[in-house]
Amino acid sequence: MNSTNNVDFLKSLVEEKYKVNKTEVIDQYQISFEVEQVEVHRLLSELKLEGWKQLSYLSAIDWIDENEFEMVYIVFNWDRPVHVQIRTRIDRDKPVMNSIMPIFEGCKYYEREAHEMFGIKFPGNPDHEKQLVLEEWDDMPPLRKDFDPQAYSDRKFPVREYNNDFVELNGKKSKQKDRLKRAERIEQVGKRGNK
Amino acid sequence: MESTKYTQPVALSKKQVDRKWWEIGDFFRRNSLWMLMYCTGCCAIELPPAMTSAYDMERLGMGPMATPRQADVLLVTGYLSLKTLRRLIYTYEQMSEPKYVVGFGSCTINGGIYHDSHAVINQLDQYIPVDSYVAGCMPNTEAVMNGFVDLIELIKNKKANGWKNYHTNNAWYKKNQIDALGEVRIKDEFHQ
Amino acid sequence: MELSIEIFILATLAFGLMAYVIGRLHKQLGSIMTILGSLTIFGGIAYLGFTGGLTGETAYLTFTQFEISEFGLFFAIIVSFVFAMVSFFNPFFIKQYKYPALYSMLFMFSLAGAIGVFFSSNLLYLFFFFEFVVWTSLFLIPMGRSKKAASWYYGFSAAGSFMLLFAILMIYNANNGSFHISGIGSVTGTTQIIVFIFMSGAAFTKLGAFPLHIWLPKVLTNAPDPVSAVFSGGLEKLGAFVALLAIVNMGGIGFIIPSIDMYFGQMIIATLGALTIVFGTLMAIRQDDAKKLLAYSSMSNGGYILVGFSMLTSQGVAGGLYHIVAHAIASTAAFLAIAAVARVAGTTKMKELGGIIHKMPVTYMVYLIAIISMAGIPPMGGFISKWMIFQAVIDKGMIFIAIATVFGSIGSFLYVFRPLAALFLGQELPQFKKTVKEAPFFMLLPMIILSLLSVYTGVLPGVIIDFINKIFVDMQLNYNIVMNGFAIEGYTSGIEGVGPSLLNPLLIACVFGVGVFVAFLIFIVLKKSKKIDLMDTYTAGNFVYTEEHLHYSVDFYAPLERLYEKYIHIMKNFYKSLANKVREFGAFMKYFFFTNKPEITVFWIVALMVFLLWGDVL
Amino acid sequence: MSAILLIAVPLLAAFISILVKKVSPYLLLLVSLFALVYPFFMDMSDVIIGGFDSPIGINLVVNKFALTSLIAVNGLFFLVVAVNIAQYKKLSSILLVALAGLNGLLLTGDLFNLFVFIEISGIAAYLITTTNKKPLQTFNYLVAGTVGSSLYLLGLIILYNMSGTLNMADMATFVEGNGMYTLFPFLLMFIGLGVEAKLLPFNSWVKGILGHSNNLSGAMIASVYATAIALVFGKLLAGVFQIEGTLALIIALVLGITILAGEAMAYASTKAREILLYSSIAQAGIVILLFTVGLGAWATFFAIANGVSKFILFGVVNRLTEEVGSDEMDQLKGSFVNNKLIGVSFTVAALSILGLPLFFGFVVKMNSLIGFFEPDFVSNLPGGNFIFPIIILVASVIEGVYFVKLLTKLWYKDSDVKVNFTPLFKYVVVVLAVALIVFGLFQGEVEELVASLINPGGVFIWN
Amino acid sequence: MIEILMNIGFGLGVATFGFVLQTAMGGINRKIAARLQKRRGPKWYQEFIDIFKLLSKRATSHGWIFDFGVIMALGGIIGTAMFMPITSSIVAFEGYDNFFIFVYLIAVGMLGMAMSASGSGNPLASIGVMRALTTMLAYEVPFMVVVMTIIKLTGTSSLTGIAVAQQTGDFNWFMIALPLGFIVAVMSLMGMLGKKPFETYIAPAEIASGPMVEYGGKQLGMLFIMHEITIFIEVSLFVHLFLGGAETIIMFLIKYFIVYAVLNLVSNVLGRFKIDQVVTFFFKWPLFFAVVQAMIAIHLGWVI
């Protein structure tokens, strides 16, 4: 029973019965599959009746770009070692993902942390809207890419003023000035490259 | 050079005596200074090789102590997430009078690493009264020894008043906080 | 001037019936009646007691005889006193009771049945006196929250007064014919030893001592709480003064034990008040029930008391007879702290209390004084008795029965504090908040006698110990205690060069006194502090907004008590298998001999005329 | 003036009640009376019936104690015909019947004619009985009872071929000499009065008789019948019987299992009429014992008070499970918050049961007690003077337990069924309690009463 | 009259000398403490300058309880020290100072820091006054038993008297005369100080400093007094038990500091025990070395 084969038997599993967009095997321990939104709690359940006892952990990439979420739900068995992860894309405007409560009760907290860093709404959980980490939040969820921390942080937290008097100190020219243009250039690129 | 011819002894006045019991107070309070054992952040991980053989804490007067009630001195170590500082602020208000502040590391001056990001703070001054600073980004424990000495110097110097001043212009600091935690005592589902 | 004791008998009885008669007319009149009943006999008792004007005969209840002896008085005054401070507690709970005109009566019975106990001389009416007090407080329980507590308390006292019944005929029949209270003394051989042990199981059901304590937690927990506090401070020395007559005046019994010179008799008696302390102190320390815990402390008590006596030397006897009002002080005026706090938070469950004494803070000081006397800290009267009754075991040198008494006395400091610190200190729970307010002057008055008393007996033990002097003298005991100036003076070893050790309780007081000023003068000189509220506490940083988180009082010594957890059921479950096997035996014979078939009685008859001939004709 | 009318008019009464339906149960409240008043006033000396004296004829005692013991079973005979008359009309000729054969077993002095009125009262008890609607008990009664008057007989016929006499007097002088042959006769006797003084192996119709007992039944067995038959026994235990050897070692054996088992039964049962039923049986055990043993006075006060106790308990009961339907503990709770005047008289009786002190019931307990443990005092039973008074007083401490729990689940509790008593029964169980408590306090007067029981030398006389 | 005011002066003259000598004792503990770790330590009169900075703070108070808790503390301590005999010839009361006063009086003291302690309100305070309870319960019972056998011995239960007994040779000290119970009282010792092994009551980690949690300023200062001058009773207790008492003042500082040291030293080595095992811990081989230690020399009269 060593890994590999256990890689196949899970490719065999899932490919014939469901419509997957996409699978990558990461290493003899990891494989991804895509699947649509629809087939993701069948497939769920399927995988924890052959083993897959275990929902390490349910997250969201934001593919801003695509104006796409994307859900990752990494599932493990503890008997054949295979982290396998199911992948679905969800449309990024109106995130709206039933929750997989009645398969794996544990992703309570999981879904409610998706909902309040990505704003994904979870019918079925009952206190997905509550908050979980982030007391007393006053902003669009944190982690969308189109949040811009820097600015929240300006915004709410003064910043302290240096005044230049030192700028000439006992005959040494103060570097202060392209310090503070090398900051701005960097600054620019990071701007730029994510645009 | 003052001369040393006899003068008849002055009364003083009831400020004066006060004065003179405080300055004697400043004399026992500047060498027993108890540290809050509450480690903010990642600069706190300095403290232990300053209590061990080669600085020595113990030999200034300080040693840590368990609860702000018996604590002079609060050491802000490292960085201070919204959720830590309301913590903070709860307890600073908790310690008994006079009680100090000393920041280290760059994060509690000017947010250091963190300054762009949404959680942490950017300028520990704005919300509780700082009396000295101990730069670096996990200052050198000479640093911290430094920023200690420099503590006890204010005190001597009669210059380290941060808690007078958080009561005299106590409604900036309430203001201040307000505006960055939106609410100091929170009240949630995990908070009955 | 001269009143036979009869009178006050007769007194307290017509005092009764008339509570009784006006009890029906209106509930509260009826209970004050009981308060000036008790208090008249109170007095009446202790100014004639004191100035010799009490006598014995008898005008009316000609079948018994009286008789004053001094340990009589020292008791008859002692319970009539405890009688009378609670009875100021009667008119605020008479509202609770089902048949409160019965109640009144009965409260005043069972005075008078005590009063006649301590004086009667001729043996048959002291029993008929305790048998008296038996049935009358016995309908005084159920009035209270539970039922089955009267039957406990009528299995275990009829059990211990019909023993003491079988003792007063084996006298009888050792004395020819005799009832008089001196034949104890004389009674000899093997009929002494069956006296003695029959004698000793009364006082010990009365006491609720070790093998024989069931009853007490029961009743004491379930019965109203004025008639809890008057069963621990004074129907319970009922069983110390047959304990006095047992061990003390009967001497010692059996062979003398050389390492120790104690009577092997003495020597069980002390070994079973010393589990009587471990167990109570152990069964204490884990009650949640404020009222369970006072009745196991004062069967932890009643131990000390069986102790004391169990030295027969002039020490630990003293300290015995100290103990008794120490304790009755003490307990009584615990019991009615609880009573006043039950009365208003309407439990005593200390896991629904808390921060009463922000209310209360009269009650709680009274409850302070009252648990500083029964853990024997220096300036209360419990002190004294336990220095001496540690003096009178030291002397003899029986180290397992001082380990007991020590181990009671610091149990004592646990049990004591349990519900001081979960019922009256600690945070102000809500619902607390508006019901409870502090209790009346009329409870007040009697507990703050009681905490004075206790003061007064803790600083000046001169009146008290030339009482149990002139008790000493009364038993023709020849027990002295020696008072130089206020100091009492304890155990002298016999070493040459070495003086006895000294106790000066005044000395003791003053100097805690000074401390006291002292600290004080530090506290004032100082800047003055700013005053908080209870709920600003250091909480590791987190914001807790209620009461209950804040609020210690649930399983208070929860890692002492998972150590002897598993033992704690024995003795009750000992008594319930043996109430078990009665009724099976009885349901036995029924099945057995009660069918429907007369056959049954035809093969008995043939059985029985077999074996009549089985030897003769056959 | 002579006793024999205390037998002759309530046989007459009864011969004209049958023929007069209708004015029967007033001549039978008229007998009864007369049957209490008279002893006061009849002369003291023994009456020979047909002329022949003593050692051949009829003769009816009058002593003492037969004075005393027909006060006590007169009284109580009329207090319950009187409290039950009203409901059971038709009964008062058997009832007439029975006063003349209780009244005949008190006085006669001649053996054959106690058997003679065993028959006559005991036929009356089972017609009594009847009134139970239970049949099969009623027979189970009937077979025990002449089981037991028939081995009766039988021991007497044996005794009187050996000895010649039948009067009681002579028997005695007879027995002393040859105790010997005695034995057996004796047994038979001893088991054939056992049956009816309800000791234990005998007694399995109790349960069935006073367990479901009405207002009359109840209250005439188990206090009038008990007293009677009591102190008759008694009378026999205590001058004729000859106990020594096997016989007294059966009979102490008979007696301790009866009152321990007693104790022991009523403690197990939770009916009220149960509880009773089985304390009585204890009881009936105790007072037998206390005449076999020779403690003839208090003996007879002790059945007296424990037939007033009695009378007042089961009358209460039964009229309480007449209204509730069932006599279960449960369901008779709380009945006395409504009717405390009810209440506090079956109180005061049990507490006199249990011998707790003011009542008759402790003065009685603990003189007989006493008597056990007097100096010069020898038991005729084996196993010393001790065993027996343990044995009483453990019984005693039961007896207490499930009193306790009776009385406290029928005052504290709170009840749903509202009962009424008649005023009449009301009054008589008053009456009975203040009775009680006025004999539990004025022990002198009750000791001079038993004092002229006894002989100087200490000796009860039975004859 | 006079002569009790001047035995009231006197003894407070002692509670002083209490204080001065334990404060001094315990900076100098600290000092030899740290010099072992090769560190500098901090000054000997560190002790006395950190009561005086928390006599001079402000203080919060949660209401009259608290502070009457506090005052009734100190009080009581203060009263008990004023009993204790320096050298057998000075002491303030002459032959009052009686074994049981002490043992009783420090529970008034504890008494009062419970009651005050519950009084704070704060939960873990309460934690921390059922465990030093307990844990009085544990360490007293075999301490008692083993002072019992001495007070057997020398038939008299005054401290001056025991002095006495062990200095003019009918008895040598008791560390030798009684060496089984001499093992018993130090590891009772240990528990009355609250020193390290048994330290679960002022367990900083887990109940942050137990009873004290609430106290700041001068409330912590006078409980600080207060554990100062119980120290000093019990070690001198300790002493004049087991090491004989002392002639001159000097034999009693120099007994005094030895034993302190060297209990210091020991705790400083060790962990801290769980509160159900303190209480096994004393009642498993301490109470039985005690009864037997108590056995041999009452019943068996073999003291060394």
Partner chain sequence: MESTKYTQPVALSKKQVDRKWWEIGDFFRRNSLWMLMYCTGCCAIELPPAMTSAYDMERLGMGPMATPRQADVLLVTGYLSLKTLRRLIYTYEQMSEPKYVVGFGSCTINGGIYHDSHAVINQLDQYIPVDSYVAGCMPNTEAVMNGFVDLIELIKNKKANGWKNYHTNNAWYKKNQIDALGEVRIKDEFHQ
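Definition used throughout: the rigid core is the maximal C-alpha set that superposes within 1.5 Å between two forms. Residue numbers count along the first chain shown, from 1. Owing to the predicted nature of the structure, the values given are computational and were not obtained by experimental measurement. What changes on going to the form predicted alone:
- Once both forms are fitted on their core, a CA shift of 2 Å or more is seen for D178 between the two forms.
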Second form
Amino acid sequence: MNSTNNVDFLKSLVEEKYKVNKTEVIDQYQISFEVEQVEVHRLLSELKLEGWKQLSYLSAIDWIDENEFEMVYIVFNWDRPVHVQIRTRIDRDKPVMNSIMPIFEGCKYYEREAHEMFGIKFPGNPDHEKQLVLEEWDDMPPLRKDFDPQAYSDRKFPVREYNNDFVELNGKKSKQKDRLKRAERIEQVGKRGNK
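Could you output the structure for the form predicted alone, given that the previous block was the form predicted in complex with the partner chain?
Nothing else is written out below except the one chain.
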């Protein structure tokens, strides 16, 4: 079966049984469906029964101006090679999305990462609150758009002073002074050329 037929099959399968807010055919190998949050688990279960058995990706997008997170699930079928994106919106102030572990057990670490980076809770995943990457993190989740990395850095790390003294390495003369002279010459030539 060719990819166009696979996309048509998916459109029929999903749009006939589910309330789809938006369908987007990205190309012959990828299609996206935006559905309500209550439809996600049922839709993912049906897709898995139809052969979309590989969970390729799970993450979120922060739509701060709309006060929502968009959950994105991507599943793949090796027999009908089309990636299917299932998207849904959840409240940014109380970000909770039931775990899909009963459907795709491998989502465990994706959900942990989404919790750590966005602050989304995943009831049903017993480990979703365990830190995965950010050891001893004690601030707002860093992929939220209202996280200020400069303010975080200023609070957490001392200001460092850097000097321009260069040392010889392994008994060889540093090339840094020559590089600085060359950069100054280039800058002077550029200034003369702009006059």
